[in-house]
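Listed next as structure tokens is one chain, alone, in the form predicted on its own.
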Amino acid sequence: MTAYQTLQIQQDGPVRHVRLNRPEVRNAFNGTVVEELQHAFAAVDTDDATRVVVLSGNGKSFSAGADLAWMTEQADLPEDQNRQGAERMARMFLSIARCKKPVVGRIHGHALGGGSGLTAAVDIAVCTEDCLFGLTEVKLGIVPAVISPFVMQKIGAGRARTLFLTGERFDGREAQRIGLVHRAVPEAQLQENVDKAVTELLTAGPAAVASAKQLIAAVAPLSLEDAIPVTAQWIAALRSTPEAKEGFAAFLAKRPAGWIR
């Protein structure tokens, strides 16, 4: 398995662990731990034996967003260079977005900026009910420029047009309200609530849970009339595959499908 600068990677039977690694600056990212997490990723994606994803920050905090050294250092290089950057962080999220494995985010402590970006981008992010969320970007004269399809994937155009122009801070109790987790948790019960996402993604078809997460993609964008062929099309393709006949037949049998071990 490679080893990273910045990332501890650790596989647990079919769950990888994705762990920033710069607890000393909260786990802000800089351009190694860009290019690092979407290596990461990227070995995910041909990776059979791993089905999930646990994608967490080691320390008190979960990721506290860009390094500002880093992004000091990219706002003086020549703007070709400058966006080139900005790309490669954008890429960073679409890498885990669109990541073939279903990836669950353990998120503690801070998740500012794009901390909260990353809590986007994951399938199920699960949080302590404390810690502390912010599209803080315009804080500093910036915006969330690279995070906002993700986010505003989570919350919607309204709530983002708040956040994002306050920059105000709120709480994993109003990140669930608001859409942006899927749980928030006590802290001394957020590992058995990240634990048990991993449980039900496991009991699940792991083509199916792929194409589950492409089929979202496909639709989103649709009309409800222009989703009929397209939806029929994948049910009639999908319902015909070794996994869904396998699927079909334990269900029937009331055993336990091959895919649970």
The other form holds:
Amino acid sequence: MTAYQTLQIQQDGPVRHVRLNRPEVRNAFNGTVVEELQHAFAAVDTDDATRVVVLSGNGKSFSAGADLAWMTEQADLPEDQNRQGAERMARMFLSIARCKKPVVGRIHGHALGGGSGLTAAVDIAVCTEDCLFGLTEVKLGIVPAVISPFVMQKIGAGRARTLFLTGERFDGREAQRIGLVHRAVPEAQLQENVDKAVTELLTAGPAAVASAKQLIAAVAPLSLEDAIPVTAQWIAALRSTPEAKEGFAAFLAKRPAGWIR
Ligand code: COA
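Beyond the form predicted on its own, can we have the form predicted in complex with coenzyme A (COA)?
So here's everything in the complex, that chain up top.
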């Protein structure tokens, strides 16, 4: 497995753990982190043995967002290089959101700025109740631009109007209430809740999980009318796959499906 400078990768059977590993700066991300995350998620896409990814952060915080020393350097670059760096960051978020395997976020401590963006990019985020979130960019004189589509897909434009404009911090309970995370739990129960999400994913058909992720992306922009041909074709194709045949047969025979270990 590739050696990374800023990530720790661990394979645990079908589960790949991707851990941000710059605890001394609260896992703030610079150009190396951006490049390595993109690489790590591209590697997951092509690895048949991996069925679920867990994204977490080492140390006190999940992530304090973009590394402000790196942001300062970026700002001093010629305009096209400055923009290209931002585009690479946007593509890193996209590689997580579009990862072919489901991604569970284990969020603790702080998830500020781009840390809230990473939280939004994963499929299922589980956080501690007292974890601090915030689209804090305006406090620094910038805006949460690159992460805005990912965050707004989770919380909607209405809530973004308060949170993007004030940059206020909010806790895990509030993050759950507004839909940024799936579940906020006491710290002592964080790991068991992450494990529960992973177990749920591992008992679902792997191709069906990948298809469900694509279905959401395909249907979200459609009207109810325009969705009909798309969704009808989708289920018609899916229910005749070997995986669906195995799922139906296992249910009818009252046995676990073949993909359950
Ligand atoms: N970029 C660069 N360095 C950062 C950073 C960031 N986003 N966030 C934290 N660090 C560094 C601090 O400068 C400090 O470095 P030092 O030890 O050399 O002084 C180190 O990480 C620890 O941070 P500190 O603030 O001392 O830790 P804390 O536990 O008291 O607070 C945070 C943690 C995350 C609440 C606080 O660091 C913070 O507010 N960071 C900025 C978050 C932010 O606004 N992100 C949006 C970026 S667009």
